[in-house]
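There is one chain below, alone, in structure tokens, taken in the form predicted alone.
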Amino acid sequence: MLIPDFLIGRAARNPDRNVLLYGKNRITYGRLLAAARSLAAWLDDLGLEPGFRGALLTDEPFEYLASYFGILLAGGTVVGLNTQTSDRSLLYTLQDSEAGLLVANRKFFRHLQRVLPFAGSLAAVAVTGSREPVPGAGNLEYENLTRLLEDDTAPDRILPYRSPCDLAQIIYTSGTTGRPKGVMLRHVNLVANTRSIIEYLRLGENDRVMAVLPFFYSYGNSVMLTHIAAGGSLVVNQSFMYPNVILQQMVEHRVTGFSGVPSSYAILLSRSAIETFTFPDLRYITQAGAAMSPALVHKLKKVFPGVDIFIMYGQTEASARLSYLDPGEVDKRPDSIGKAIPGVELQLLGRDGRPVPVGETGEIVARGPNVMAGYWQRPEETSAVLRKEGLWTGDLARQDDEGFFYIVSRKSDIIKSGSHRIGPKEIEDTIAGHPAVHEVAVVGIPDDILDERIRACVVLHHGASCSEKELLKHCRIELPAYKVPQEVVFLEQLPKTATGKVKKSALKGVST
């Protein structure tokens, strides 16, 4: 099975049946069906070749999911694109890539036409709302993405063949490094995955989600896919600015399922009247990302009364998925993160590959269908943590006696900011490049809303001077929003080992 077929199954059951609500607009199955076949059928005639790379930059949920599926039907690997970007990362992901395609938002021009010229793998580029190509684009294959999606007469051609082994998703994640790395999906992972999830959320056509995670997001990806797949419906709204705005659309849709992160269930809880609202029609509620305190899982409990709570976790390299806490131990063990999904295999294991003890700390590996083929274009990365056991996903963790996990750390620097996994090196680099830095570190530091919130730990050359102001100026120059600092502490000197590594765990207790 291949992952459009999900979609040409339920159109063809239900054409009339709305998979997407935002704002004043209804797609239906049938509408976001024939919209992927036009762009399809536009990609076929140009001939790029199997298994080719369309890039997405958009953050329309049509334009997102029509082309997401008009690429896998034409045979190609979608690369969902960041919107939250700058020149630097746009241009890195599309070279790394090799994108042979790249589908964007008009509101994207500014960063098109200052990236297309040096983005030599693109053949083709299909931007919203634009008749004339963008300055850049040179002799690049153009189209106008909404004639594109607003045509339903493309046929039901024949398209190129491809595998269940296939790549169906390249999804860039940040590594220890900062340079991020491309996550290789095949579509037997993604199905797999997306099976799984149905059947422990019991998802079915009655389910309405509110998708408010975005789908180049691994965890917002699954949201989708899994929601597709039953027959149900996404309830777009993906800016958090107003969280009693989502709230009013959650009532007024009649959700049954909300799927966040620990910041999306933080922001809910202190900056809205969540109180002040009923939900008859929520089933469920799930949670991944990153790890929730049990503090916070007692307050949802409380203002969600009779409504599942799922805590979930996961990874990119998983397709997403890897366990799940039944609603119904969430009350004696907050603090887990349960137990394997359907068709997953979780141990722990020691540095040796044996397992560990009950009770003992060791890292999880996992085994399963859904683990990636590993990471685009870097063999030595990809035997690092795909081996003989399984995937090694870096994550310290003990057992109970009675099966369940429960994560003690991460063995990686990764800060999780939101619903984003940053590595602090490409900050640091950033950093580093004002002529008044010596010296520089970052970490994550608890954050009630964020996770983790950035602090960038910075010695300045001997004489020199430099103000926080200063330095945040720089970053918002050179990064995206979600990567810049919210606080700069500035220290004389970087605690050290005796080696010469930064030790950061001592960064994070350094008072501001």
The other form holds:
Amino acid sequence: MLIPDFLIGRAARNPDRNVLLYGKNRITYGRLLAAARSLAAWLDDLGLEPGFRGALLTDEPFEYLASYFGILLAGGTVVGLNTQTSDRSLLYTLQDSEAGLLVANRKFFRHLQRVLPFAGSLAAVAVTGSREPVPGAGNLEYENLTRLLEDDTAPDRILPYRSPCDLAQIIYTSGTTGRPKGVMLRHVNLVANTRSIIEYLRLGENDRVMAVLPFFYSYGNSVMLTHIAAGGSLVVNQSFMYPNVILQQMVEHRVTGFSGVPSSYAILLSRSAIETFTFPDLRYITQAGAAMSPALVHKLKKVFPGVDIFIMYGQTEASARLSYLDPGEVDKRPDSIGKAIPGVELQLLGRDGRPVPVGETGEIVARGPNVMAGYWQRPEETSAVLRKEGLWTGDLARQDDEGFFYIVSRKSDIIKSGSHRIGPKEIEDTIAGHPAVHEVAVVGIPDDILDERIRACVVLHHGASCSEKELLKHCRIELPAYKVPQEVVFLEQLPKTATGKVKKSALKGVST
Amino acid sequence: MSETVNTIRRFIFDNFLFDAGEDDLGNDDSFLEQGIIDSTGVLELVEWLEETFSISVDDEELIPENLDSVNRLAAYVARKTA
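Rather than the form predicted alone that you just supplied, could I have the structure of the form predicted in complex with the partner chain?
Let us now look at the entire complex, which starts with that chain.
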């Protein structure tokens, strides 16, 4: 079983059923598959080597999904790019993944123009609405993506054979040690996780999910795959700028499910008219991505009476999901991440690799068919987390005597802001690049809406001057918007341990 | 009205556009479609509107018709302060 088989099976059974609804667009399973086949035929003609990396830079749902399945059908590996990007981030990901193909929406024209000449591995580019190659594309193979996706005449042809153990996706995730690293997921990893999630959410053809999370993230990717595999529909609005619009769409499309991160729910509860809405068709909501406070869970139960709340836990390295709390347990233990999902085994181990006694804290180590193949071209980082015991998650937890898990803390200093995972190192490196800056440390500060906001603690060179505004402008140019700190604190010196390591915990408490 | 438009433009450039030139933002350009403001940016924008123009933005009013361009914002502020 390969990922495209989910789409092929559903399109054969229900070609006229809507898979995507957004704005005024209605896309059926049949049309999505035809568009994917058209792109795959073009890629097949180009003769890219099996397993080529196809990067996607679009937030248009039909373009994203058709290209996603088209690349897989043509034997490629999908690399979904964050659409909140900068030239530097985009070039880094294209170079690191050694992408042979880039599929992009025209709105990223300016980035493309500046980045394409330096992305040496690229062989082909497809951009929407543009008959002429975009400037910077040089001698690359070029195609108008709009034309390709509208062409439903591509015959069903024999495409390159792929095995379930071949790579399907590389999802980039923030690292604490520097630049984002690519998580390699095989078809079998994603298929197993998709089936497991469908089982515990009891998803079926009549489910329609409100998809607010970007598809290029692991959680959004899993919402997309599970609903297509189940034959359901995706109602897409990924901006989350106007929560009232999302609530109206939930009512209008009679959605049965909603998947969010804690900040999605915090925004809905604090900056929308949610109490004036009723959702008679809503069956379940899911939450993952960070710990949600029991107070927030309690509020959700009030605004969504009778709706199942699934608290879930996982990481990109596990294709998305590792555990969930049965909705029937939410009242009793709202702070728990539940138990392992079907097919996955979770253990709490000490540093010596031995299980810790019940009630004591250990690191969550996972085994299952959903665990990644490793980090793309990073054998050392791979062997640090994929060890003989399984996937060492870096998350510390305890287990009660009924077997429920509770997160205690994270070993890493990744900042979780909204739906983003942000490694502080890249921001620190950027700020340190400003000529007035002597030293910098970046930490996450608790925030009611975002979960965490980014604080930069900066020490300037002796005699140098630099305003907060100037530093933020520097960050704006170098970093994607979501990595720009929300606050800058200027200090005389950074607190350090005896060995010279910055004490980040102390920086979380300094007053601004 | 034009003073309000200028005040709003200044805020958008100072907080979201930084290195952009004046011509990069038309007064009818959608913040959403142009990717200028995200969901947390809207919250900053609302906080700023409330402080700067001494108005209270109701949850029901958080819709694109009121907030999604410089001109829409200016018209919304004019209605609220009338």
